[in-house]
Structure formats: structure tokens, C-alpha cells
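The chain that follows stands alone, in the form predicted on its own, written as C-alpha cells.
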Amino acid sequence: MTYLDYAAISPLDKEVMEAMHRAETQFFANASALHTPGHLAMNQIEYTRELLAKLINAEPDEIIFTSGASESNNTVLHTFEGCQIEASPLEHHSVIEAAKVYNGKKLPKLYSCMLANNEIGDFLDLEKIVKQAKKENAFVHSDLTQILGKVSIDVKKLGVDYATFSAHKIGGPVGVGALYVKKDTPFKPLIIGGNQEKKRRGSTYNTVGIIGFGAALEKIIREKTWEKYDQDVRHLRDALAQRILKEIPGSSLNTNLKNSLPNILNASFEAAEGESIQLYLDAEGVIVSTGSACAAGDIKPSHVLMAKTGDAEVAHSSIRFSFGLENTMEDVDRVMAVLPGIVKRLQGISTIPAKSISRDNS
């Protein structure tokens, strides 16, 4: 199998798996309990908190553990319920949909802007948003879920008040995430009913999951994975981009290769439907996504690509290839061994008017 869907979820890292297996027998107790096993479990949780704080240049008590990025995003927007909320049109659905629910007319104002988009990989102008927010005494939230481990992060330099993270994007387990909340900023818990996380997030700790998150963070810090992404992974991504444009008529890129995450490539194929391409690739053992994996089953065109291109056909014909550290040039070769033929076949039977491809598929 050639797996190129790391932006959706990364395979559970071997070190993470081993750490979680040990935790199941060594740190099984309720981390909020006063007995010794509870203290041992809490020590592991605090260690993970310190690791994440170190990695993003925050203080440990500015980190809140959650069930994932969607909960973290919702928690921030819930905090500003009834206030003015302005989200970029490229945000994740968990921000866009929550903003519709919580948006109001009161002050203070919240801006929500990713540093880089999850579908196309492009960097957004977060610096501009932060400057505008300072002029208005507003607050800034940034979903950094796709950034962690791939780009060096310093929340103080970014100037954000809130930031979102998720473990399963970095080889950690599903169901664990974190929220950075800058000191002395507004905060209202989304989940209440317990004293966990200093009353900022109720519910019994997912100790094993948090320990897995910590093991993934340890590996990032030890190996400085952002350097590997910038060099090795970017080389693979760019090689695939060049071959797609060269070898597949009617292809185009939705990712700005010069200003994007090093591991995401979004491409469109004229007169070929994205979901059909994805299914044909899947049958060949090549795993990719179309649109956002979180919106699977939604027949509407990607809101991200519609915001960027305004072209529904481009959005419907898009495929996202996302790389991880385990990928090699053999994976690029494998994609290009089957993708041109798949696209040609679909273009040959398409009823969509084509502008730049030949209909001679004999």
C-alpha cells in the first residue's frame, strides 16, 4: 500500500504504541485520585504537558488536554459565544460551523485563522490578522493541527491567544488533542462537571492516550522532524507535483508550492471527478483523499477550494496527496505508474466540457 493521506491521519507510531501498551498496565489509575497510582498517572500527564509547552514555547499551565482539535476549536469559539467572531473562509469545518452557532454582536472580538490550511497546505497571512487584532484589542485563535511537527512553532512569536493541536496528525492516537490558552485571556469550559484541568475541562483523563501523545512529542523534539519535512518530504511533494503537470494533460495545482506546508499537494484534473480518481487509486493500493477527510460523504464542493478558486469543477476534480516521514520516492513512482491512466480513462468518458485535453484516448 502506498499511503499518502497523512494530513487526515498518520499511522500510529511504533514508539507511541509501545508507550501506550506500557501505560495500560503501569498508569491505569484515575489520574485525579489521591492515591499513589493516581499520582503516578498524573505525573505522566504533566510530563506530556511540559513536552508540548516546550515544543511551542508556552507555559505548561497554558496547555489544556482535550479529545482532539475539533473539541479544542469548539471550546475557543464557545468562550466567545455572543461575541463577534470572524473566521477565515479556509478554516476547518469545526471552526466554520461553530462560528455560525456562537457568533454575535458583543465585544470582545475573536479572529480565527489557520497558519496553514489542511486541504491545500497554503500558509495564510496570520501575521496580518494578529496585527489587526491588536489594533482592535481583539483575540486571535489559530488552528495549528497540521503544523505540529512539520514547522517550528513559537506561539509567542505568532502572537496568538489560542492554538489547537491534535495527536493523530503526528503519529499519536486518535481521541487526544490540546488547546493552548494564553494567560489572562477569556476562557469558558465547553465540558463541565469535573475539576480536571483546573476546572477548565471536565471528564476523567485519557491517561493512556495522553501518554501516547507525549511519546509522539518526544520523537518530534528528539528528531527535529520539521527539518526532515522541510528537506526530504518537500522534495517528494515537489517531485510529484512536477510529474503530474508534465505527464497528465488537464492537470493543475491548487497548492502554492512556494508558500505552503512541505507535505501537502492538492491537484485538480480537468474533466475527471475527484472521488472517482480516489476510488480507482484505492483499487490500485494508493491511498489519497479528495476535499477534506472530515467532510467525507458530503457531495458539496470543498469550501476551501471554492474560496480559493471560485470554480466548482476545479473543486470537484481535486485530489489531496499528503506525505509523511515514512514515504519515499518509490511512492511517487507508484502514484505516477497508475494515476495518468486513471485520469485519462475518466476524461475519456466524462460529460464535462474539457478546455485543454485531447479527446483522442485511443
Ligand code: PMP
Given for the second form:
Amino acid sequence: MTYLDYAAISPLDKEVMEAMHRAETQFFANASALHTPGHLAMNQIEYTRELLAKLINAEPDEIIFTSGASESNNTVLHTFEGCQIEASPLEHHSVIEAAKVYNGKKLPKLYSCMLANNEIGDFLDLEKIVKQAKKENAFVHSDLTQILGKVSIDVKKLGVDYATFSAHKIGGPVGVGALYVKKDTPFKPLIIGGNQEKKRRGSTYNTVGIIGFGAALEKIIREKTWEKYDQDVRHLRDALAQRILKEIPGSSLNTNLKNSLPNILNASFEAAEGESIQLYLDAEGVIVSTGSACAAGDIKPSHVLMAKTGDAEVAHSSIRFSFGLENTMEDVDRVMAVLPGIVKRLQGISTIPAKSISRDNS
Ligand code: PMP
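Switch from the form predicted on its own, shown above, to the form predicted in complex with this ligand and output its structure.
Let us now look at the entire complex, which starts with that chain.
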């Protein structure tokens, strides 16, 4: 199988799996309990908290564990219930939908702007948002789910008040995430009814999951993975982009290769439907996605591609290839061994008039 859907989920890392396996028997106790096994479990949780804090240049106390990025995003927007909330149009649905629910007229204002988008990989102008927020005494939240490990992060330099993370995008388990909340900024828990996380997030600790998150963070810190992404993974991504443009008539890129995460490539194929391409690739053992997996099955075109291209046809004919550290040039070759034929076949039976391709020119 050629797996190019790392932005949806990165497979569980071997080191993570082993750490979690050990934790199942060693640290099974309720981490809030006052007995020794409870303390031992809590020590492990605090270790993960320190690792994340170190990696993003925060204080451990500024990190709250959650069930994932969706919960982290919801928690921040919920804190600003009834206040003015301005989310960038490229945000993940967990921000966009929460903004619809919580947006109001009160101050202070909250801006929500990711550093780079999960569907196309493009960087957004977070710096501009932070400057604007300073002028207005507003707060800034940034969903950094896709950034962790790919680009080095310093929340102080970024100037954000809140930041969101998820373990399953970095080789950790699904169902574990974190929220950075800068000291002395407003906070209102989303999940109440427990003293965990200093009353900032109730519910029994997911100790094994948090230990897995820690193992994934340890690897990032040890290997400085952002350097590998910048060199090796970018090289693969760019090679695929160049080959797609050269070898597939009617193809275009939705990712700005010069200003994007190194591991994401979003491309459109004129007169070929994205979902059909995805299914044909799947049959060949090549795993990709159309936009964001969270919106899979949605017949509406991706809001991100609509915001970027304004063209529903381009949006409907898009595929996201997202790379991880395990990919090699063989994976690029494997894609290019089957993708041109699939696109050509679909273009041949399409009822959508092809603008720039002649059906038999390739
Ligand atoms: N934000 C972004 C940018 C994402 O890419 C995702 C996952 N697709 C999420 C939030 C949701 O993450 P989780 O599955 O951890 O809730």
C-alpha cells in the first residue's frame, strides 16, 4: 500500500505503540487517585505535558490535555461565548461550526487563524492577525494541529493566546489532544464536573493515550523532525507536483508550493471527479483523500478550496496527497504509474466539458 493520507491520520508509530503497550500494564491506575499507582500514572502525564511545553516554548501549566483538536478548538470558542469571534474562512469545521454557535456581540474579541491549512497546506498570514489583535486588545487562537512536528513552533514568537494540537497527526493515538492556554488569558471549561487538569477539563485521565502522545513528542524532539520534513518530505512533495503538472493534461495545483507545509499537495484534475480518482487510486493500493476526511461524504465542495479558488469544479476535482516521514520516492513513482491513466479514463467519460485538455492528447 502507498499511504499518502498522513494529514488525516498518521499511522501509530512503533515507539508509541510499545510505550502504550507497556503503559497498559504499568500505569493503568486512575491518575487522579492519591495512591501510589495513581501518582505513578500522574507522573507520566506530567512528563508528556513537559515535553509538549518544551517543544512549543510554553510553561507546563499552560497545557491542558483534551480528547483531540476538535475539543481543543471547541473549548476556546466556547470560552468566548457571546463575544465577537472572527474565524478565517480556511479553518477546520470544528472552528467554523463552533464560531456559528458561540459568536456574539460582546468584547473581548477572539480571532481564530491556523498557521497552515490542513487541506491545501498553504500558510495563512497569522502574523497580520496577531498584529491586528494587539491593536484591538483581542485574543488569538491558532489551530496548530497540522503544524506540530512539521515546522518548529514557538507560541511566544507566534504571539498567540491559545493553540490546538492532536496526537494522531504525529504518530500518536487517536482521541488525545492538547490545548495551549497562555497564562492569565480567559478560560472557561467545556467539560465540567471533574477536578482534573486543575478544573479546566473534567473526565478521567486517558493515561495510556497521553503516554503515547508523549512517546510521539519525544521522537519529534529527538529527531528534530521538522528538519526532515523541510528537506526530505518537501523534496518528495515537490517531485510529485512537478510530475503531475508535466504528465497529466488538465491538472493544476491548489497548493502554493513556495508557501506551504512541506508535506501537503492538493491538486485538481479538470473534468475528473475527485472522489472517483480517490476510489480508483484506492483500488490500486494508493491511499489519498479529497480535502478533509472529516467532511468526506459531504456533497458540498470543500469550503477551503472554494475560498481559495472560488471554482466549484476545481474543488470537486481535487485530491489531497499528504506525506509522512516513512514515504519514499518509490511512493511518488507508484502514484505516477497509475494516476495519469485513471485521470485520462475519467476525463474520457466525463460529462463536464474539459476546458484546457483535448481528450486524446496524452
Ligand atoms: N483541526 C485540524 C486542522 C485538523 O486537521 C483536524 C483533523 N483533521 C482537526 C482539527 C480535528 O482533530 P481531531 O481529530 O483530533 O479532533
